[in-house]
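Below, in structure tokens: the form predicted alone, a single chain.
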Amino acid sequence: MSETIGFTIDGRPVRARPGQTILEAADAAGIYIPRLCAHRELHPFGACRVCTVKVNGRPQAACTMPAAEGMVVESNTPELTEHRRRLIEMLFVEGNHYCMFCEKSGNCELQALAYRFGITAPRYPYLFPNRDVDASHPDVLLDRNRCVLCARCVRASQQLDGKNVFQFVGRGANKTLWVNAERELADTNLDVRDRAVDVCPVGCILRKRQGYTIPIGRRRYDHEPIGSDIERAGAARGA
């Protein structure tokens, strides 16, 4: 039995190990496919949908679709660049991300993939829903404005944190991230030490204090697109 998996990404032959998924052998490779939910230090959740890619002519999420021997995998077209520009500016008009005023500016993930993808504005009608700002806890602050569902604070706090300081309750258009606690986030056991607290991509959680530390011009997108160290390193292998 071969000890790698040989598949294709838009052509380039790729190499990955038994259980990889698509998002990890593309990342191995230096190929940059874009997500939202995704973090190497998580279980695959499949919740945003930016990483679709199409295998063998069907629609999966890289994050979860496991490498497969021959397998043909389609991610950089029009029709999927199209399919993540939506998803993205649907993000946006679903809450209320105001990046000009935003301490993640510069390091959110969502506007940076915006800018990836040349979103100036989204071509949808904001929906300006009125969500919760938690400010009880004494060092992390958890505006729900900013939530994008992607569960990567619920999977840390249990996967990396031992705890279950997140959820969410409710569902369709009425879903939102909730604390497990009576009443606000000061009453659960999260420390800002916690990797919950690390591994949100956008603005919905942050440390108090240190919102401005890194000056604008210095911040992890504001020269580099999302993706350029994927890039970057698979260049340097000659992949």
The other form holds:
Amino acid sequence: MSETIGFTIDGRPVRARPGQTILEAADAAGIYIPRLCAHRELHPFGACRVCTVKVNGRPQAACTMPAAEGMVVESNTPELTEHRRRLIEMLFVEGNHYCMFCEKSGNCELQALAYRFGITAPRYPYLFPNRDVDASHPDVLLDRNRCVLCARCVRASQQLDGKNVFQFVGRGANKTLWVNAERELADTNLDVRDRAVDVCPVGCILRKRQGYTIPIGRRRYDHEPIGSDIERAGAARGA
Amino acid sequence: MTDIGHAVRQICAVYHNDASRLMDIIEAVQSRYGCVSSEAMNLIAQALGIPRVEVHSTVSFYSFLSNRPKGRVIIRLCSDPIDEMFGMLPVANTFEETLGVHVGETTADGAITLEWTPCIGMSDQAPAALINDVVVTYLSTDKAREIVAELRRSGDPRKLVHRLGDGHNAHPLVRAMVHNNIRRKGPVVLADLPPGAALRKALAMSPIEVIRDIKTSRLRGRGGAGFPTGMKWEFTRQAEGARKFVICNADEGEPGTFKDRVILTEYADLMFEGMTIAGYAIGAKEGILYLRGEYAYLRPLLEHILQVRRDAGLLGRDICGKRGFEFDIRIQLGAGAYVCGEETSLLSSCEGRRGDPKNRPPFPAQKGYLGCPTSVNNVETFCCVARILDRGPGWFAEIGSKGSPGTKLFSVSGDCAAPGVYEYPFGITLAELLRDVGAEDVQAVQVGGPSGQLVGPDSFGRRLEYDDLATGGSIMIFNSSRDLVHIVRKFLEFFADESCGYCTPCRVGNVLLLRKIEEILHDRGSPDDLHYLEELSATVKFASRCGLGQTSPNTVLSLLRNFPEVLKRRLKPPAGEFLATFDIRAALADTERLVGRSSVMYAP
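Here we have the form predicted alone; I need the corresponding form predicted together with the partner chain.
Time for the whole complex; same chain goes first.
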């Protein structure tokens, strides 16, 4: 095998194609690096920082860092797990996440990450921000209370749908998901079938009139932790 | 009233409907209409062929831009701790009383808006404010009343300037009351050099020889990070790309820094000369000076100096008669965003976008402005470059200390007799500096601004150099009467406001750090908080995407490490059964009022 890059993740040898990121190479090798904003079909963004690993001792986001020959990557260490736990907790307290009556519960990647990391309650105080709900669109609900600013919808609309429905406005704690219209989502060209609607990891963008079509208890992360698919595929190949 | 559609289309046409010039377009629209209204956003988007939300996104990012009308005059009071120490709070109160509005509001007649703004680069003449583009310094409550009276009378902030400052501050194109406060000149930056002298020497060499000289001089970036300049240039030169750029970072926003203001006022020729040499060395034809919005008052002078250099054959085509060497510089004005001092945010801003940092790799030397190889260097670095070419790398390398050749400009402010700009060889001790500036009874010094370190007397023997106390130049001095916890709170407030919000740790973490420090200031701190602050700071530093979040917790960490007793004095174990942060009386207040009696269990 020429033209491939060799490096290690937690001591395990991994091979990557040139141009692949650490995260992509890890996925292919069956090593799950926790992540939230990264999405297979979208260009990496590097916002949530949950996938932060150590590369030759220095922190890097695995989703944006290209793999390079001889890299020593640490991912599943107590130190990194602790940083990731804190980042996930920050995302919880920053918004208004009401898991117990959110339609996304069980399919939500933020919730699933919390379960995987054994987070029952965040150690940080809830910030209880005032955020707008935009229910103007006939088929899609936009509830900014649950937005984690991952930019998946922003990217999917541009990169997969060929539109520009979403973008961020404001900065810092006031950074907000906004829509390409003077007022609201109904004024954009968003279609309910757009990929931008599917990729939301949380319950911020929801299809209307589809509540609980899959009952709680039979949802994606009700049965196994997030990342299991990647690990299972790796185990199958390794066997 | 002219048709806004026509006017906006005209403005866009001036910039060839180029979306990468969105910052200039927005600034032009705002200066004409007072804000970038929803209608204006639509029109700009249409003219440039970009989504409307992209325009909205850029407008919403910068604190000097607004989508809602503000007063015809905007008074921006500097909110940094130095200004507060020298009496800004009573000044702010006086403005509020005389204007009849709170900070953040506009007078009912739409004439005057009152706002806070972070450090405007005038800490040596605090308290200070920006009134539109006009700088007013050494404010007092009396002056605040006079200012309001004059603004009510004429509506013209330029009429507030009675006595002009020294040097070019009195230049007809500047006419500012700002003082340079140059206290100590050194041989490198604050020294005269005839325009063109260094450039001619550079052009007599090959570009590779110029880079070799910069490497031999061991010059490191003066903005704070200290990356070797020669190496940065070499990477940019070697990167593939027909079009390359030189960018000068004049976005000095680190609170307590103002040395670039003085260079821009008095030594801009030296800086432009350094940029031109960089253009020659890396093979760039285009340069950009990214000027922070707070220094807009210097723009006419800088444009004038550029024109003089063009007329003298120091910019443009065949510079100094060197056939084929072409280079010119444009000024990009910022609009109030500290993060744009981070080089990749600065690139985003130059491209007309929100000042979000970019993912690295690729580095700007590979893919920078508009995807082209770009070298971004500090104002002071370019001055050093010109001097190195004039005097030789050996001369330069012998000044300063071993790992830190050359001199450094320090912006000294706070509790001292002579605040201002000092040029010293690298390697002087903090104690020497404090003696020279006339600082007594010093409790703490913030070295390198809020993103640097807060140190106490046990560190005064340390050296100001890259390998010890590194600094971009900000030195803020606090005497024993100052409340360090309050100062750290001010700094955290600054970082929380200035975070771009892209990544989780910086966006959320700085707010959480601020909350905790505020609780401690309100006597709700408990001993556990020390651990909480350590842990939270560690994650913000570790996981943040750019230098802002990677350094913002330094202010907390240096308080914890260097002044543990100052914090511990304010912490007490919770007295009763509740967390220290929980106030049972406040929690019960509403219920008690509704039921009309006080709690039996938790009676006051």
